[in-house]
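Read the single chain below, which is given as structure tokens and is the form predicted alone.
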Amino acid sequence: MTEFKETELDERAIKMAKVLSADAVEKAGSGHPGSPISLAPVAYTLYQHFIKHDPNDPNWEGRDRFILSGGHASLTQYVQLYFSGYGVTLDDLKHFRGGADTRTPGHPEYGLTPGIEMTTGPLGQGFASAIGFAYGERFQRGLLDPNTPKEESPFYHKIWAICGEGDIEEGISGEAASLAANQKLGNLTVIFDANRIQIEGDTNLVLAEDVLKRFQAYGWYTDEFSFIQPDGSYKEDIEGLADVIAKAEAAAPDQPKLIKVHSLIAWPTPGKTNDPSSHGSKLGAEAVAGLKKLLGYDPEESFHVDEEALAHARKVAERGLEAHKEWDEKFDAWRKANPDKAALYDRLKAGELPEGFDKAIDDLEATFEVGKGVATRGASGSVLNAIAAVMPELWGGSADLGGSNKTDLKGAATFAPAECATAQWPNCNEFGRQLHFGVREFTMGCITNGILLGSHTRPFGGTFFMFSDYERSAVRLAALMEIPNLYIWSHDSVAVGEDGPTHQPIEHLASFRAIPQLEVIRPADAFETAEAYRYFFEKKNTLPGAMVLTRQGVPVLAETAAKAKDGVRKAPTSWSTPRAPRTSSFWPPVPRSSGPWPPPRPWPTRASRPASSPCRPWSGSRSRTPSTRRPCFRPPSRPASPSRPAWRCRGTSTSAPTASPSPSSSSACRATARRT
């Protein structure tokens, strides 16, 4: 990084993109003009002199990794992605929020369009999946680059985030805060834009308090620039801007960073600067056209391009390929002097399993007792740490009940600094696999899908069923993003009924059956349970599941062990003679060797079969998407066109872009959801 002077040449790409962010809201009718409008010279500076990126090559491994928080102000990125050069176009801008079509949707979709590192949209969960990026980095590089300092391995990087106001009223960014000092993330910088203005007006009104000195309480490295001049003029400083960020880096090496800027929303707009009609609505032809005669632009044209402007702010591809550059030879030589761990990488890259999974879990099964009764959340505990044993990159934990999810890692070093060492808990490393949450399970949900967007690990977090709730929103995203989180839930149903009905989870099963593209898996024993982690990651889509399992015991099943292999990736398993199959996955889901069979109605007088149906979507399931580490998934509504061409994700930047779902498929395994 060198010293950031501001030119006449960055001025104008500034105003630029203002104009650009006003004319796209307005053609679409609808949107969020004003924070894009106020945020162009903060993402400007961030994409220009801070980031790391090489938008020739979106996926690079060595990039920063950048989160809008505020997905709802997605043209403050897409216009830095047009202008940076990542093949977004200026007539994507002009197709913001265009319908089926566009690649600028009204908030950010991962996989959709190049350089968009995560879905935002629901306040928080950037700022908290944020975090997440940064505990992958660290454990990733643990995992391949341990000895190196950090500054000098190819595997290490940044993480650069925007909030607002709204991301820091949700409670998720607070408990993701409080998390991120505990672990010291040192790469993480948050940029708080504070222009006091939401959709029902002065943000005085509900965020009183001081923001940073509630984060320095948490840990954080805090700092503020204002735009806003003592004389109440208005300046946007990108120069000092610049010089608060570098201080920061160079201040606090070991502590999340929060700058929080003064901004006055829609700035300079005549009518609608500081004023919140400009949040959520178009700013209106008059007001658009009063931008444009301030900032210099005819305000009789739309989406006009300052080719001298943009061609300065494009030379940041130049200064990203010599970064490449740079870190190719970095990367070569790290790959020359550690053959090993080369190896493991390019596995984890792949999304391969290593050798010795299968048996592992074979041998696992082979311990089981037919008869005997375990509970499955204890057969889901052996599987985790027997598949442990030869699958370094996975980790994980609990909303601290590891010891009731059973999803603690015998010998595992806490992932924490060594100075967070407890007289539970002694053995805390900086690259230990074994996490722990606190009571947070919503920050449980979004940390984990930041570690999967962020790195090539696979991570887990485990709570009791009940408590999903609180993770909801987390899960749903990872459903939307299909990235392969896993969510191991314990204490189903009402078999906890000693702990009263707050902690029985009654209508659970049916609301997160209902969430598309989200894999519920309801084991009946233990052995699929182990065939259910087989399968889970072997698939070829990548997709979250949620294991769904029992605190009491169940029986140990024979048909299971003969059948479960093929019948929890397959069909129902099945048992008696063949008729009528009823599919269950109630515990037990045979009948107990005392009293009648068939057992009186309700069930049909009817000759029947008992099945079992682990996940539903694996029994009836269509083809999806294809084996890669991450999906290259454009929506079959979403048809690439010449002037949006397909864009490849990340994670599969040597290969064409990959099938689509076929539009069926949702609709197809969600209607396998009801009882039968």
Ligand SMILES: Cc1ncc(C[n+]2csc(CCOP(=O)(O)OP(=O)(O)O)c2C)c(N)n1
Second form
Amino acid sequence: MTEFKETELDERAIKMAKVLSADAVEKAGSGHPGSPISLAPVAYTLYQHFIKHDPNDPNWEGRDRFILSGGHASLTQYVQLYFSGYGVTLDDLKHFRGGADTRTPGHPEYGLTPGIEMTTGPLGQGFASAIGFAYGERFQRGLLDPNTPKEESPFYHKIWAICGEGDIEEGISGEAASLAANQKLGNLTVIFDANRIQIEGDTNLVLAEDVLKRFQAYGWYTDEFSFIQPDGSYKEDIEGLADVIAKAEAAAPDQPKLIKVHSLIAWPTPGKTNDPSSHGSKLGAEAVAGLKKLLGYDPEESFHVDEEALAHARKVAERGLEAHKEWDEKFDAWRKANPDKAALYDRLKAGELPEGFDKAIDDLEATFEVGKGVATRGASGSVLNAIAAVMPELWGGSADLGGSNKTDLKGAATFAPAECATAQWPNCNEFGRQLHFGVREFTMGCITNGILLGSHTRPFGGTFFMFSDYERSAVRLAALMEIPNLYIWSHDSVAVGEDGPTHQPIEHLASFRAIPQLEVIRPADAFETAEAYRYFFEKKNTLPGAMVLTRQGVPVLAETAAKAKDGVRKAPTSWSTPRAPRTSSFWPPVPRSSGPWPPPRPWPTRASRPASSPCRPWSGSRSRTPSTRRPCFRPPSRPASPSRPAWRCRGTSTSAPTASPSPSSSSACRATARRT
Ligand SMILES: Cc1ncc(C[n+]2csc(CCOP(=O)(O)OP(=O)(O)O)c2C)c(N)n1
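Now show me the form predicted together with the ligand, since the one above was the form predicted alone.
Entire complex below, previous chain first.
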């Protein structure tokens, strides 16, 4: 039982949340009103009673994190941010989906709106990244405050998420849920809004299994609560819901929790309740008027604010301030008792590198032998191990290809509870830094995104370049959010050997290079690999980077020893006479099974010189347009990049993107056009 008692003002605030959501979509002319209307009591209960937050300081270190996995229901969150006093205004609600200048876009965007922890919209990713947030919480606490019982540590916090059937149907949620249970992520609670409606209608057609049993099998704690009463009536009993959540929190400290809430989409909108049309279209004037009448609002008035109910809801900010003050005391005591850790925290928070970072790379480079054949994946592994020695915040692993990707950190404990230990990985520790994702590339991308968003630490994840396809959607989201995820993609070309065409990346380089704000880095040799890492970590621009690395040995070049340091970050490095540079799309060259090695280079026969351009955005060969709108709510460790392509082209008030290739009007399919 909780001490949470629903008052008349709570009830009025929930009604207002429903009406404002309906009005916002109606004014925008499009959007997703159904779930924000029926989820209003759930979100209100979480924001008012469970989530520890300080609306006056959205980046407060001690806050709980909330992720709305079904980003289409963004008004669910925007209205609570307005109620809580995050600085989201009534005007912002009136400009929902309002083009480039809106702070309330169709789907929540990280860095744009205070209180939004992550960009969501691609279903399933919020769920999976919430698990990454929980990874980040634990690892960061292990770095900074490992010996304090977790709930007493200033670095302990909880992760809350709301998801819908769409998230549950996506395989990514199941993949990630499996890991979450293994990891005993007891600070994660997900509310599953089971309204049994999605765009095409009743979910019974496509989601027939008992979801809670499935999650129990993963090892989750599960429970359910219904607003639909046995007699068919509907009661938004938020006290009952709060009891179920509180019971879960108390009963399962070491298990992630899934609470299924049976609801009716858009309840109580006349003609639209439990109707799929309410999912993604405006309700229409008649239905909105009907909703307002039912809830005691004037149907003629839009965006009416019940000031008394709003003032009541805003009191959550006072409670947040109190919680923050208490936390400050705890934090100050921790600082005094742990000056070294406090210095580490300050460095991580500022996004700075440790003192020995350059030396670690310099010392490693001093061991490289010019002329020797070294696979760049091997060089990458050496760099990771060298910098890991001075960067305790660096952690990562692979999707079951650690030995091949060279992502193993020598001597590191595995990030997993001790009871997960295996013959191969006996050293498991809840604060370990070696990650194992299983064969789950997409999960790896989502979890590392969550780690970056939820902590100040620096994760990396490896797989074969071929299987980066599985991870692509999370990579794209990292690029969109401008978070410096690090992908280590080895076996970069047709030269993967005997595995054959299923393992040969062909279009991958071009397709990943087409993702705006993803820095695809393909170093030519060991020196360029080391320098690419140096630059990736040292630059303040925090875009994600993909290291595309060879399986096979490639010669360590004398030229790069001298020039790679400047070369990776500037214009292409030249090896021969200064003619028009010609960047190689098939560099490094592929070793041939017979014939001389290295093979004769084709370039000198042409009127051009070879040049290495391991990362096109770094050498300035891809144009960027300045951002139309600066993100405003990011912690110092996650600054935005200085210039950004026009990802944010939405609505009518921005020009078309220029950073991404525009399809030719005459050839929707270029390959077909070329053939015909
Ligand atoms: C990966 C992905 N595929 C498709 C969509 C388009 N889409 C948006 S919402 C939705 C249906 C979601 O249903 P549900 O989670 O039940 O949401 P509710 O109807 O309860 O709002 C779909 C298919 C998407 N956003 N992400």
